[in-house]
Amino acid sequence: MRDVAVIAYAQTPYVRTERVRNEVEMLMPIIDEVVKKAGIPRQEIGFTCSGSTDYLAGQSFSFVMAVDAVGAWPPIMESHVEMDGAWALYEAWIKIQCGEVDSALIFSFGRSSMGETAETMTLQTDPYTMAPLGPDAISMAALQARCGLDAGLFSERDMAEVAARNRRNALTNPEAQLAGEFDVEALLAAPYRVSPLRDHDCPPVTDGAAAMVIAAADVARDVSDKPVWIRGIDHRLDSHQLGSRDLTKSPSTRLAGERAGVSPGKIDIAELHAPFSHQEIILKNALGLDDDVRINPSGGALAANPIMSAGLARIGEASRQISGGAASRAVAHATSGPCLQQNLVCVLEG
């Protein structure tokens, strides 16, 4: 296996609505920024991979138009995944492992504000047995939360404490969308949005984009004083039929964590892509994280949830913590699909 490192990361400020710029205009500044940070001439970056979904943009092949942000010259080897950018990172990592390239640019974007996000995400469900029923993403997450509450795995107070901590952490993240000090008692006094979920248990609608450059060891050491090494990465999936799995657990996260190598060694921080408060508790249990692990120092998806970029952002935020000296070993997680259906786990070290 080739050693691969994250050598640069950049993201847009995450906002409720991007009123002025289109996707290309959002991407151009951060792609320029991340390429400059990487220190690799653009024409020497061997591969470009993006993650997005046309359903958010509301037009076919929106990802092709987004490639304009990379520039018309030089020609590039390019690919796209209809997934979160974390899976674009995985494809680029595979490309480097196969020896086809030595470096890669990854970017992802999503403008969730352009439609009814909860209803749009229904399209991720089985088209024959579930999508015709029209279950929105929040209602499916509420079903999962109810299962966990009834099983005694967590309480509504536990969920409120997760939300309060994440948005308190976001106070130190200038690019987060929601940040502040929230009183748990006040949160619990709020009305339900979809029982047992209240507004604070749900992610904000967010527009944003992220970009990253990774490179094989010889290139990474030449251009970076502090490469952040990807020591393990794996992704797994559970059944897309909600009735066919235990919603209170995430066996795919557990397996991906085992294969990525989470358990050997101390974990300093974990950036978990948990769009709903109770999902952070499920993920923490699945990965076997101790209470002394700092979870989501960036604020996580409860502070900003740019669909198709939030998972890549977890890896990027974890790499920032390591390169900044706040951690030496971290776990980053990304999810896609209803109720934590698909999960990717990445272990990073300084």
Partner chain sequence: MSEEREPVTRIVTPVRVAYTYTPGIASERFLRGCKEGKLLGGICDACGRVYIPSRGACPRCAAPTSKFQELSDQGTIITFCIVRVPAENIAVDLPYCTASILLDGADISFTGLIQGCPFEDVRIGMRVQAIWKPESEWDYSVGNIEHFHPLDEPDIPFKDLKGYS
Given for the second form:
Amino acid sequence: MRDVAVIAYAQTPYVRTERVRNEVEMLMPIIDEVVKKAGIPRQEIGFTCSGSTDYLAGQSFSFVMAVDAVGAWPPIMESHVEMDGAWALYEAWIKIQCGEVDSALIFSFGRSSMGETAETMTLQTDPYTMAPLGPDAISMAALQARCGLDAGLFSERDMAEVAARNRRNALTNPEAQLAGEFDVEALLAAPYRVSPLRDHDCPPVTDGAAAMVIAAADVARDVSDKPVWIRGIDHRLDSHQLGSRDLTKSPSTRLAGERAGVSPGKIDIAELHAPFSHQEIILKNALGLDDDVRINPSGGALAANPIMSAGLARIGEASRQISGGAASRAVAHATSGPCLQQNLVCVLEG
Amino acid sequence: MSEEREPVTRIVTPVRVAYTYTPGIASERFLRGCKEGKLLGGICDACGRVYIPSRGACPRCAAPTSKFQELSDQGTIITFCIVRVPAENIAVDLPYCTASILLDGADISFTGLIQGCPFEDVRIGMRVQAIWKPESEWDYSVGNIEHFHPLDEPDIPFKDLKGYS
Amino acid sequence: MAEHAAVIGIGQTDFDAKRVDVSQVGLIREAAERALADAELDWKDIDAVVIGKAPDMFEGVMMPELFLAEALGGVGKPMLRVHTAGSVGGSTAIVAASLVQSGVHERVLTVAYEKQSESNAMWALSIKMPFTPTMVAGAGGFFAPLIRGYMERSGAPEDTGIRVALKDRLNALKNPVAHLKLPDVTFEMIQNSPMLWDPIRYLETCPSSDGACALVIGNEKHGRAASRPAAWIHATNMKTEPTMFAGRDQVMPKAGLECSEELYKKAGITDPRKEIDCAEIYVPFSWFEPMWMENLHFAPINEGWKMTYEGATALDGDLPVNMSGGVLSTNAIGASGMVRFAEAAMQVRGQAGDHQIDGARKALGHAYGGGSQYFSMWIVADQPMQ
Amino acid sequence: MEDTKSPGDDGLSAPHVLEYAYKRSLGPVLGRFFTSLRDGRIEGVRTRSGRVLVPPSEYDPENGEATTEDFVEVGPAGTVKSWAWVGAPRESHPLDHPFAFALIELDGADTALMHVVDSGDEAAMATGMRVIPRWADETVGRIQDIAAFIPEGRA
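Form predicted alone done, so how does the form predicted together with the partner chain look?
Shown next: the complete complex, the earlier chain at its head.
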């Protein structure tokens, strides 16, 4: 395997509603920023890969327009996954492993605010037996939370503490959307949104985009003082039918974590893509993280959940922590599908 | 149940997703121009080429088109197609002619309907002029141009249209 | 390339306008089971799954791979979903190949599909957006003006497109899984078929199909051990350019010219017309055959139509093109690119049946999408690259 | 999904609706399932390892193997394995008053079916509770042929 490093990362400020700029206008400045930071001339970046979904934009081929933001002239080697940008990163990492290219630009984007996000996610479910019943994202997550509560794996207080910690962490992240000091007692006094979930257990609706440049060792050392090395990356899938899974566990996260090499070795921080509070606890268990691992210093998805970018953002945020000197070894995670169906784990080191 | 019924082989599942669409900075500027009967082209900050409509970027430079200029509503047909098949979402009587039109002053062509001459007379290089709906019907839409009509001017030779296919 | 990779199993569904006998699950399993049977493998032998298809609005499911992957034995495995517009079937195969070439996996299953009968392609391809009057009538409305541009600049005879359509429709009669078969097709029948998007006639266009294509791609060890001949992947390439920009040549896109040029270089090919035995390329409207002959450097610019005219692209020509009957005969959009790649592999494996080109040892698979802006290609051969 | 403040602005915006009635062919397994529902029965399918899947599928999710042709009538009563109380139903939900989404393991099945429980009150819900289907007035062969599950003993 070739050593590959994150050499630059940028994201838009995360907002509830990006009403002014369209996707191309959101992407252009951050792609420009990330390419400049990377220090590799745009034409020399070997591969470009993006992640997005047509149903957020409400139109077919919405990713085609995003090419306008890249500067694909002369033509570029480019691909797109209908997945979170974390999987675009995976495809780019594979391309570098093939020896075909030495560097890659990855980006992802979405304006969730244009639709009713929770309902849009209903369309992700089996179209024969599930989608016609209209299970929205919050209700499905609530089914999962109840399983964990019933099994005694966590309490509603534990969930509120997760939410309070994430949003406290977000105070130090100028790009986060929801930040603040929250009193756990007060959170627990609030009514349920969809029981057993309260508002604080759920992610905000977020518009945003993220971009990253990665490079193989030779290039990375040449252009960057502080490359952040991708030591392992793997992703796995669980069954789709909620009723055929043990929702209190995330076997795909556990497996991806093993393959990516989370252990042995001390983990300083973890950026976990847990849109719902209880999911952070399930993920922490699946990855076998100790209590002294700092989870989501960025505030995580409970502070900003730009769908299609939230996973790539976890890897970007973890790489920032390392390049900024706040951590030397980190695990970053991305998820997709109802109740953590698909999971990617990436281990990063300074 | 006494009567034998046919097995179920298909289901119908209605899917409805509602959005509030916003066009973005450059498109909004263009649409506000349309409302006033103006065709505003976006100028690339980097190379100066003029886009109509601009979606916010010059794709060859990946640079914003932050300045605008009003363009003529006359142009030249780059290529065209006569449509004889119905399409969902298109409320024009068949057959009709759509053309890629390079407006004077623009660096990219723009799609419009051609009327006012037999289809056989439509040709690449032909000069055309926008015919606008009555001002009272103007909206935030390039649909304010009802169609393009032939101009009584000599054709532009094909060789001079190179680079604007 | 770190590792050699080879196609060791190929499966296609039967294609039809409406495969009402199967669900989406049944459709992809039909292709995948045929590919596994061809490779003499079982679900458990597969390390990873790559799924490709065109817009989700065709089937009205957001990221349908999430509910479909488990039907491909995907539970506990990595799964990727690729979407690069019409070129997606090709790009998906390339992503699957790269998982093997990188050394990360040994055997990968890849499936591309579309079940267009669940909705309406014209609707899903031209969704009406606010503020924008729709004037482009589906794919035909987009591509017809480009064809007119090609006719103008090349001076090609007007019946070129009819000749391409006749050839592909006759080839389809030799392909057991092809969708549209017209046993008594003639030049006149095509010529007299209605003009839809002038200059495109009805029988010069592709149908809307339901169907899927699957490949099993293995590394060198599995390629050599395969019980049936393997199709060795010599080179792959993808190229993209933006849809609309000042000065763009949409008729002869640079992305395609460069994609093929680099592809040949990677594969060690210096004279493609001579060294490639047959090509299966993405021709959704007949006129795209001569256009792509030029774009793929098989013919000089503005002379691609001569190949059609001289019969060079016929089954008995010096460069047979679209032996399967092509996209003109079968078009399950998301699968179409992979079917091209699969046909190239079938030819060099000698398993193409009645449409087999004798002695085919090196073949090109090609796909394109968007506004002629996404290109994906591969070269496969009967021996590993030296 | 939690609403936060939107920046005020008077920019152009317009409603945009994607709407289509998809026609889904079912194939042999789902076809059989929906045919049975129409006729008032709930059927699962047996995997080669002997587990009964409800809803049935053409494959075993554990390993991708084809399932058998052994269809097994299950339920109609079942046990709630998990539930989520929806106090404010959305337009897209099947009931217009408060209800629960639930994972229901029907008697004789090894997997749980996702459906809804119409219990009237959140206090009437509990994990482990027994429920039975309330059939739609007219059944046509679709998942909504079961209008909802209701607590057993409350017909």
